[in-house]
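Quick heads-up: it's one chain on its own, the form predicted alone, in structure tokens.
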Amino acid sequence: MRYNKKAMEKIKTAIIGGGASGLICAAHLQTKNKRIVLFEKLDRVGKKLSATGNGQGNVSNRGVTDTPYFSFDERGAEFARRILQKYDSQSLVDFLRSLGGLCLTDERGRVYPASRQASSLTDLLRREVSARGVDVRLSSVVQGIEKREQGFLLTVLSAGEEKKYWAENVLLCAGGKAAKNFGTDGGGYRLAGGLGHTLTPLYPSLVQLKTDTRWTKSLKGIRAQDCVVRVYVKQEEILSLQGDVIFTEYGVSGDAIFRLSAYIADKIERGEVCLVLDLAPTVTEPDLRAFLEEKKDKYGKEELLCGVVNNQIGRAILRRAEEEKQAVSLVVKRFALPVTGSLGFDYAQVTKGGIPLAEIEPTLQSKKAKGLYFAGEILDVDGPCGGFNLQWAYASARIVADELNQK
């Protein structure tokens, strides 16, 4: 079918997705004599950004340039590092300051707005985007993108009406597949596929884990504070970290679980992952064994772990030690939980995988369609928990803005 290009609304750059990447790019684009339109499928922009960091807005991490990012491309970590070195954590802090927001850094290097209110970040960005004259179209679903000789034909559904637009450039930053309640339902992948792009495998990351609950059914809602969690894949330890673990009806949640899930998201379905919890990390196993033997002689077995670990956790450990015929001290220090799955994309914060980096120029322009750019979670780049993924959203959006401002 032929369309009358002259009769269509013409756009210099169409931004598809009003999340962090889309807003940040729009806030950096030169708009003089350039028509910029941002299409957002929901009724307001920045919904996922407003919920980040449990609503407190963990936007970056001071260790961002020293922390490898994940990718299915063996060059992915270096690809991301080059971009993040150009637009690092301080760059993001300075940008937010220029918009009127102050940031603070906690003891783990996590960067937050001083307001500790993620929605305030959305407010700052929305105000800047409006001041630049970017046309934001809410409740507008981009249903298709067709590459033409000198641009792109967009089909957009808004208020029940289908409309065509002609855009010279397109930034596709519609997110991944995680947390579809924020509009990230994987629709961006479909649009990219229509323009010749492929996909890596996709996995939910930064997510709660399902485990064997044989020994934890009675522990629902109990928090093991500051325990050490060792992660084994094929019986080989790949990671050890310390943090809170919350026992649930399906397995485990908590700070430590979200952090470690980024390292195993693509390995869980093979049934090769096991978590081993050290529930008393401040004491060695020999010292704990000696202490418990002395305590048992004095007070008996029933309350052996009272004052050592949470009482309910202690009773679960005693039952397990008796049935598995292990020393109680060993079970305290090596409480093994085979991982059987995760809660999936609906509960995940991030998608692992995406548009392959082999299909993307270092400028984040598509190798398949000139004038098409990508930023943020839609790409095959993801980071650990702690502000790393929003930093990637910022840095990748800045790279694209630099490119578009030269056109």
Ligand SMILES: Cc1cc2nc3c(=O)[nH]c(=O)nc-3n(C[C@H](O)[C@H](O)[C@H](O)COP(=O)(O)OP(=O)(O)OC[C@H]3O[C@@H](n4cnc5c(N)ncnc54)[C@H](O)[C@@H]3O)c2cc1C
The other form holds:
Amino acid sequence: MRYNKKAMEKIKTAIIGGGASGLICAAHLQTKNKRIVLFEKLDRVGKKLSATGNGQGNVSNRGVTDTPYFSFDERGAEFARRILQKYDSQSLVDFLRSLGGLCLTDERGRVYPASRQASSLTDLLRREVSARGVDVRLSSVVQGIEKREQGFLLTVLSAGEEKKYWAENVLLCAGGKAAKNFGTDGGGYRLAGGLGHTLTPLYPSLVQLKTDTRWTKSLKGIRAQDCVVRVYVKQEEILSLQGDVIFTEYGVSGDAIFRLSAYIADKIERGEVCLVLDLAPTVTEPDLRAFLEEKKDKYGKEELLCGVVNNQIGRAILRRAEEEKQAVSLVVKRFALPVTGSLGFDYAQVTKGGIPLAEIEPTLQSKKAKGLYFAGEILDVDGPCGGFNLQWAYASARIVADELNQK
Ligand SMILES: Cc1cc2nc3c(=O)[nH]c(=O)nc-3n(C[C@H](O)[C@H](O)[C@H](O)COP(=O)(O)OP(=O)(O)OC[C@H]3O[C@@H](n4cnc5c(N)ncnc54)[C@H](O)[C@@H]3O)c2cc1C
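Could you output the structure for the form predicted in complex with the named molecule, given that the previous block was the form predicted alone?
Up next: the whole complex, starting with the chain shown before.
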């Protein structure tokens, strides 16, 4: 097809996606004599950013440079670390301060805006992007990108009308496939695919888990507070952490589950994962056994776990111990829940997998199409729960901004 080149708008850099990384990159671009356009398919920028951290915006973590990120590329963690070292947690805090926002760090190293309002992060960024003169086009879906000799030809659908743009550079930061209600339905991968990129397998991460509910059906809505969860893959313990577990009709949710899901997201489908809950972590199994032996003589069996664990959880444990012919103390300390699945991408916060790092330069420029850059979740890099994913969006967007500012 032939296009009238003159009638088309020319852009120095097109940013596709007005999420965390798109806004952060735009907020660092020099715009003097350069036309920068940011296309966002929703009617507002930063909708997901405004919902992060339960609305409080857990924007970073002080442990970023000591915590390995996940990638299907064996050199992926090192690739990410180099970028995160250049633009670390303090750099993000300093940047927000330069925009007029203060941050605070909690006891787990999680960094939040002092306002405890994720939407204030979006407000700060939106204001800076606008002050820089970046042209933000809302409700504009980039439907296609073609690489031509003159640059990139973008097809954008806006208000029912299809428009074409020429862009010298493109930053594709359209996110992953998790939480499609925030505009991220995996469409960014398709755009990258049209430019010669492939895709690793994709898995929902930071997500609630489906488990065998035989023993927990009656516990819907009950929270096991601060229990220890051990994660077994093929019967080998790979991780243990402490936090809240909430029993649901499909399995388990809660802070501990979200955190551990990042480590097993790609293993769940194979049916190899089992969670083992320690529902009384402050006491050892032999001590608990002796304590319960003594208690059994004084009180009825029904009352055995009263005052030890939540009453409803206690009843489920007693039923299980009886049916499985196990000591009650063992069931309390090793309450096994085989994982059967997850709630999937619609409920997940993050996508594990993405554009393979082997197809990307350390500058985050594409090896397939010169002038094409990537940032954020679209890449095959994901972090654990606790501010690591927004930090990745920040650091990767800054690397790209550095590159674009030299052009
Ligand atoms: C509910 C929730 C809570 C979270 N909480 C935290 C947290 O507290 N801390 C943390 O570190 N991480 C958190 N995350 C994860 C974090 O928000 C993401 O990893 C991060 O936003 C990714 O940034 P991004 O710029 O790559 O993509 P996104 O922020 O997802 O932005 C991508 C944007 O691209 C737009 N887009 C997509 N396709 C097109 C197209 N074709 N044309 C135009 N625009 C397009 C989308 O509408 C979207 O606005 C949370 C995620 C969710 C869903």
